[in-house]
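Taking the form predicted on its own, here's one chain by itself in structure tokens.
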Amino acid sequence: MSFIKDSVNRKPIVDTVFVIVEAARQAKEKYGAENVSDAVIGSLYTEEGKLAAFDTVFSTLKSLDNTHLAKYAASFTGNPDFQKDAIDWVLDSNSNLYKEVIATPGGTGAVGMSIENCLEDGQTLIIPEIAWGSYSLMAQMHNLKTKAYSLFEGDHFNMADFKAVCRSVMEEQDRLVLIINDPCQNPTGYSMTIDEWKEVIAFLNECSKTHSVVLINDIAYIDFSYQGRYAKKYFTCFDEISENVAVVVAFSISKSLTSYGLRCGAAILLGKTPEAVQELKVVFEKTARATWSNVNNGAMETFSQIMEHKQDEYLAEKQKYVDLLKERSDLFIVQADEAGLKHYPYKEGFFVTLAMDNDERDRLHAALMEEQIYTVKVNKGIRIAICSMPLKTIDGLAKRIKSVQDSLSK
């Protein structure tokens, strides 16, 4: 007897991350903070070892009057003056192709519903090889397969790879959907360049001549690009997309405003017609009526008056911390180098990921542990958290990883 569904994987989750974090706690408790090494927590820190809560989002979150706090949203498809805002300052006047927002719960809550929306059971959903867990954990869940394609050929995009993969795919079912998170990658921090991008969209045009196909764009780094605005200047590439092509931005305002608790996004659909756009609003509202109902809407009115009032004072709050991760990543990028420790490609971000094939992630990442340095494994590397080290604790540690590593291979 069974209380669950038979197709349903009953296999127990096991977060990696959250694992590491509390070896990491029990670590600095034991042996002291300044003698731990903690490059796990992927949210943004302070020098001082405090959780960044931008005073601009939460100054403005608590002088919402309560009521507008406890009430629902306007809709379940998300607040009228926050999805144009959401428009706005994610695409910032760089798509003229027609687009509809679904507010959502977190950057996640928008590529689960594309990804849950767009296939059909059994179907492939094509995602990075070095990525986030939860793609396919999602995938999971909806019966799904996935299949990676190469991040990396050399310091670049492994563009070959990927069409090869999407070409596969292609071969098994009548449509592509596939994830591309990008700018400021998790966990590599690699981004694309315009010129990357317009060859991945003149692709999928090909591509879509026999198969409909679906980009999902996952954007949750975006607005800690250490390129400002120009970080959004590739959107103006997906203006090439054909007929049967449309996009899905997943936008984290989770990340953009510090509010990671707060659980708020949005699914921005774009395509070539309008008939492509209302088609996928109409499943994608129903999916958000039947899954979550609602999204929060204090944090949906705090995101709109900080876009509509404070504009230039969350950009000034949050550029000291775009410099402050830039610094961070400039000390750890440079000390590997001279070190000779292998990392992949980085160009901007929270993270940088150390290069290296899955045995030696497992042996390296246990040794590590018991020199109290703590790391997150990944597919094909060790994920450092720069993100959350204040500079003190990043100088030196590349060395020290080194030195790790290549006592292992003796």
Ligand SMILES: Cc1ncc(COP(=O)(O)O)c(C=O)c1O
Second form
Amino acid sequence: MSFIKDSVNRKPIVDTVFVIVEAARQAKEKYGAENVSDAVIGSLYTEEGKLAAFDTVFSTLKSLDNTHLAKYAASFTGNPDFQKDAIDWVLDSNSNLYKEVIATPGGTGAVGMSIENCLEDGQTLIIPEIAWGSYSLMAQMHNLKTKAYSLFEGDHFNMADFKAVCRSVMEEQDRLVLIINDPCQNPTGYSMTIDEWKEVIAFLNECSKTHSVVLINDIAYIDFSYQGRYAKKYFTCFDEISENVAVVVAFSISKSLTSYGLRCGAAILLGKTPEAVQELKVVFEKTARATWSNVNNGAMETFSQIMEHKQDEYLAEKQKYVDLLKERSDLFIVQADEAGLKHYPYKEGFFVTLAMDNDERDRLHAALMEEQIYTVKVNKGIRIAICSMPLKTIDGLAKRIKSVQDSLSK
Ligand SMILES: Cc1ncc(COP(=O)(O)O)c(C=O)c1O
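Show the form predicted in complex with this ligand, please, because up to now only the form predicted on its own has appeared in this conversation.
Okay, now the whole complex, with that chain kicking things off.
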């Protein structure tokens, strides 16, 4: 007898992060924090080892009237000013397409509702080979299969494999739904060039002659790009989509406002015709209502207040952390390259991922812990969270990892 419907996979979640977080905590207690390299935590931390929480954000949140915090949102798709502010902030005048917005509980809500509604049971979702783990979990929970495209060919996006995977999925089903996590890909830190984006869009237009296409562009880390406003320029490439292509831009306020726990984000729907975005909006709105109802009003209000009245202050505060992240990643990458430690092509973002096969990954990950270096295993690599490590912890880390790696091959 079972309480859960038969079609659901019951295997518990294997959480590769929290187990290691706990192991690192215990090591710090035993050996002293200064003797442990903790490269696990995937949130932005200060040089003093505290979770970064922007003053602009939390002073705004705390200044809101209690009734604003208490209230339901104005609608299941979010507050009108939040919707406008999300479009203005995310797209930054780089899109001439038709647009609609659904407020969501984080980027998770935006990606999840797209996956849930755009594929039939048993169909295949296309995801990156090295990726945020929730994509495949979401697919599993909606009875979908996944097929992964290899991310890199040398030091750039593996266009050939991306196309081959899309083509093979098209042979089996009438629609194409794919995720591209860009810029600042989690966990490799790759960002596609404008030319790569143009080629992707031209290819999806080809596919759309026979199949409907939904591109889910997960931009969770976009506001920590080293390119500033230029990071949003690639949205102009989306203007070229054909009528049979829709784009869902999944925006996460968790990262942009350092407010992971407030659970706010947005699905920005882009299409060539008003009908295309309306169709998505109608169904996404019903999903919102049937799943989480409406989104945290205080979080939406905080975002709007900042965008409308404190944008300069917010940008200045955020820039300090973007600069810090750049300093950290520069240090790690320079030292990794000096030491000959192989990593995937990193451009920007919270993580660098060391490149290796899964056998070596398992051995190295365990051996690093013996040396009090705590990291996270990902497919075909080891994730180094530069976002949470102070510069003094990063300094020398690549060389230490390389010598552990060398000792394994002896
Ligand atoms: C690649 C990626 N997408 C989306 C998210 C969603 O985050 P949230 O739901 O907190 O906005 C995350 C969070 O870690 C992520 O790494």
